[in-house]
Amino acid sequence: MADETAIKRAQEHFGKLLRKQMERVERMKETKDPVDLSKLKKIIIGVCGGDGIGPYICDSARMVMEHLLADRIKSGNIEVRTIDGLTIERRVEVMKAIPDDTLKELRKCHLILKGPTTTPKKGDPWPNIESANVAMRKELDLFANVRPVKVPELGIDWMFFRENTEGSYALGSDGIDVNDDLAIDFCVATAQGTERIIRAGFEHAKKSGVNYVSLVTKANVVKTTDGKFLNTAAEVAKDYPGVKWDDWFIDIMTAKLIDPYRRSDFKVMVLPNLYGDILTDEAAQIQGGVGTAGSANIGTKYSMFEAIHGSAPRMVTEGRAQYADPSSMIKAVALMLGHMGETEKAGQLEMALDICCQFEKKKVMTGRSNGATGDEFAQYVMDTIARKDLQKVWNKYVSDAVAAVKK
């Protein structure tokens, strides 16, 4: 027999969620044009270390960022600020995913370089508070999670556009235990949120000249929200007649990314939140692991750049945090530079990372004292950028790698 009291309580809970989402839709309808960073007299970059190894790898990446932006920092065109308060200890103290004072400081920035943060899970010694990442994406409306993956010798050059503020994660902390036997979570898709991430993917495909977009859903089973995602893509595609597009289900796409006969065909992939989280980690592993991948979180007013791996608290407790690999954070700096319009410097940093991580490996990161520290690796990257023959060296390494794969 149905528990009417439990049903009523669940209905009230769902009603509150609906009202919040409808209010969010109205805010999205009022969203203004994106901030043009090139027109700002001063760009404020906030550096937020996060948890565990976060402050260590953030500091190493900051060295590289400030080195490449030295002239603009000196002229006053760029100001770099340190923003504290995103540690798990502070978040638990106030029982908020992002403390109010920290969020206030973040809102004063245009760009944010953020280290990994700890999200408590069952068995952890922390209360079950919301992910700081998810909260920041929602609070600053960072709707597009953009992750590039490149493996030149395998012909891989992928760009992922993962929706950041909806899907299965939007209400990930707002599910309900209806009773002891029944638990329900929620998945959200709005017309506005879906259109803007799909349009971002098509715009990139058009501007980059690759002219190919793959939509990834499970619309054959998740017919309402994923169906809306796919139907919206069909409408947006009409505005981009020169861009070829197709759609794939998430299960087969995870297989195709490791299919040597098909994977190099894909260029731009657009996905709802949960599928994007899964697929980009798989893609990063093909590139060399999650430690090699950075991530951009783009909104109309704010943008945040981060590593895609966790905070590795064990490295801190074992006294090894200074040996944590900062490659992913330095990759995030490259994404930030590209977003700022510093395309030449972003390209130089990308090439330097390839040379340092994949080819020369003069400073090897092991995570222990038998390897380089993060700061030593950052210096290695900066020294590599300074090489006059950087482009020539990179071309030679890539050419040799491609030839080796073909043998």
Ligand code: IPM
The other form holds:
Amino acid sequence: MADETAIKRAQEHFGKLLRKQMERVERMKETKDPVDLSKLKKIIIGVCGGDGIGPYICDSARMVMEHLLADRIKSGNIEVRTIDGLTIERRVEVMKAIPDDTLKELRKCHLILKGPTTTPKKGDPWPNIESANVAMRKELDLFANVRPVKVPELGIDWMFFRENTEGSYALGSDGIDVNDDLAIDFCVATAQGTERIIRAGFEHAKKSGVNYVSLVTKANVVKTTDGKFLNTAAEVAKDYPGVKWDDWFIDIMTAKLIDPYRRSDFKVMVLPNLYGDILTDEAAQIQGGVGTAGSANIGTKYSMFEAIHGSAPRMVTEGRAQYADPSSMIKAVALMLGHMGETEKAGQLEMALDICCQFEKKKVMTGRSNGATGDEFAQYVMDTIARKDLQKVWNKYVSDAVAAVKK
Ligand code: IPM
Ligand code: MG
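Could the form predicted in complex with 3-isopropylmalic acid be shown next, to go alongside the form predicted alone?
And the full complex, kicking off with our chain again.
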């Protein structure tokens, strides 16, 4: 027989969630135009180290960032601030995904460079609090998770637009254990949330001139929310007659990314939160591993830039944190520079990273004392940027790599 008390309790919980989501929809409706960073007298960049290897790799990346922005920092046009308090110990102490005082400081920044943070799960020694990443994306309404993956010699140039505030993540910490036997989670899609991420993907396809978007869902099974995602895409596409688009299911797209004959056809992929999480790890692996990928979390008021991987706490307990590879965080700096309109510097940094990580490899990161430290690697990247023949060297390495693949 059905446990009516349990059902009633679950219904009440569900009602509360619906009310909160409807309030969020109202806030989205009021959202204004994006902040124009070029019009600001002063841009505040918050550097938030996180925990585990986070503070180490974040510091190395900060060094590169401050080096590239030295003039603007000196003139007072940019202020770089350290933001503490996002460690797992502190979050557990106040039992919040982001402590209130930390969130207050984050809200004073325009841009945030964030190191990885430990995300607890059921059974961990930590209480099962919400992920700090996920909370930050929601709190600051960073709706577009933009993740580029490039392998020039294979013709791969992908740009993922992962929805970042909804889907299975929106209520990921608010599911219901109805009783001991029945657990229910929720997946959320709103008209506003879906439209803005799809529009961002189409805008990018148009502006970059690739004029091609692939929508990735599982709308044949997850009919309501993914169905809404797909229908919204069909509507948004009408505003972009010059952009070709198609739709794929997540399972076959996962296969296509490792299909050497098809994968370089894809350019811009737009997808709901959870599929975006999974597919971008696969894509990053093709590029050389999750340690090579950065991620931009873009909203209208704030933006946050981070690595796509976790905090590797074991490296800290084993005393190896200084040998952790900061490439993903340095890649995040390149994304931040691009977002600020520093396109040339962003390009130089990306080329330098390619040369240091893939081609020249004068300082190799092994994660141990037989390899370079993160700071040594950051210095290597800065020295590479300073090379007068940077563009030429990069062109040569890439054309050699293309030739080697063709052989
Ligand atoms: C990512 C990460 C996060 C996510 C985790 C740490 C919560 O995997 O940024 O992709 O699932 O979004
Ligand atoms: Mg992930």
